[in-house]
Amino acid sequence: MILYGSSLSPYVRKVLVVAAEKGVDLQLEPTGPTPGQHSEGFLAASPLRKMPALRDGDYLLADSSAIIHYLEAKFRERPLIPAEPRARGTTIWFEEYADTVLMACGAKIFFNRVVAPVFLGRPGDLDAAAAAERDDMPPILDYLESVAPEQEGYLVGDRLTLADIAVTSPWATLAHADCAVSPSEHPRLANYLGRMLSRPSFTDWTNREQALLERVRAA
C-alpha cells in the first residue's frame, strides 16, 4: 500500500503512526504543497488535492479519517478504534476536535512558521502565527489539559486508541514550530504529550522530519 503525503502534516502523520501501532506496512510516497510538487498517483487517488492519499492496489481513497477506518475495518489486529459505543464515539470526538478545532489554531502556526518560509521561500505571517498562538490556544490547551490522563493512561480507557494518536499527532507537527505545551501551566497535559511523542511510531516519522527541516533550511 501507498500512503501519498508528508509526514509534516499531522494528518499524514496520523495514519503513519495508525499504521506502525497496528504492525500495517505502508510505503510513504512524498508529496509537497505545491501542485507542481504532485504525483500523479497522488492526483489520482485525491480528488480535492489534499493529503493524505491512499492507493491499495486498484483501490484508492482520500482523507485520513476515511483511510483509518478502512485500515481498522481491513486489519482487526490490535484495534484502535473502540468496539463499545461510548468508547467508540469519545474516539471519534476526539479526533474531530484535533482535526478541526486544534488544527484550525496549529495550521496558522505550522503555516507562517515553517511552511512558507522553509518550503514556499517567502516570509509566512508571524503576526498572525503569534495571534494564534496567544489568543485561540489557550482555550484549547486549557479543555485537553482538563482532559488528560493525571500520570499514566490514555484519553479513552485503559489502551492506545485513535483519539491517542489524532490528539498527539499536531504537537509533532507544532514542535517543528517551536510551538509546545508549558509544564508549569499543564502539567498534566505536558506529561501525556510527552509520553506519547516518546513511542516509537511517532519518534522514527518525527526524527525525519526534523532531519529534513534541518537539510531543507541549510540549502
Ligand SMILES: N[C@@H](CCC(=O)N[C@@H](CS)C(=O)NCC(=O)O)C(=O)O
Second form
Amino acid sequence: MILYGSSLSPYVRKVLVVAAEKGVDLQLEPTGPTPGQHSEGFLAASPLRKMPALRDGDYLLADSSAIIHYLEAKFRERPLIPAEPRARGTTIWFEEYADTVLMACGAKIFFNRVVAPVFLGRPGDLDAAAAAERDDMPPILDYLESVAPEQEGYLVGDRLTLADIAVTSPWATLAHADCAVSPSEHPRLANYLGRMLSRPSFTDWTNREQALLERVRAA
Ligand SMILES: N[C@@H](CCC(=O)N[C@@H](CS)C(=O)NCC(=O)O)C(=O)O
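Alternative state: the form predicted together with this ligand, after the form predicted on its own:
Complete assembly follows, chain above in first position.
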C-alpha cells in the first residue's frame, strides 16, 4: 500500500503512526505542498488535492480518517478504534477535535513559520502565527490539560487508541515551528505528549522530518 503525502502534515503522520502501531506495511510516497509539485499518483487518489491519500492495488482513498477506518477494517490486529460504544465515541471526538479545532490554529503557525519560508520560498505571515499562538491556542491548551491523563495512561481507556495518535500528531508538526506545551503551565499535557512523542512509531517519522528540514534549510 502506498500513502501519498509528507509526514510533516499531522494528517499524514496520523495515518503513518496508526499503521506502525498496527504493524501494517505502508510505503510513504512524498508529494510536494503545492499543485505544481504533486505527483501523478497523488492527483489520482486525492480529489480534493489534500494529503494524505492511499493506493491499495486498484483502490484509491483520500482523507486521513477514511484511510484509518479502512486500515482498521482490513487489519483487525491491534485495534486502535475501540468497539465499546462510549470509548469509540470519545475516541472519534478527540480525533475530530485535533483535526479541526487544534489544527485550525496549528496550521496558521506551521504554515507561516515553516511551509511558506522553507518550501514555498517566501516569507510567512509571522504576525498571524504569533496571533494564533497568543489568542487561539490558550483555550485549546486548557481543554487538553483538563483531559490529559495524570501520569501514565491514555486519553481513552487503558491502552493506546486513535485518540492519542490524533491529538499527539499536531504537536509533532508544531514542534518544527517552535511551538511547544509549557510543562509549568500545562504539566499533565506536557508530560503526556512527551511520552507519546517518544514512542518509536512517532520518532521514526519525526527524526526523518527534522533531518529533511535541516537539509532544505541548508540548501
Ligand atoms: N480532512 C483531511 C485534511 C487534510 C489536509 O488538510 N491536508 C493538508 C496538509 S496538512 C493539505 O493537503 N492541504 C493542501 C490544501 O488544502 O490545498 C484529512 O484528514 O486528510
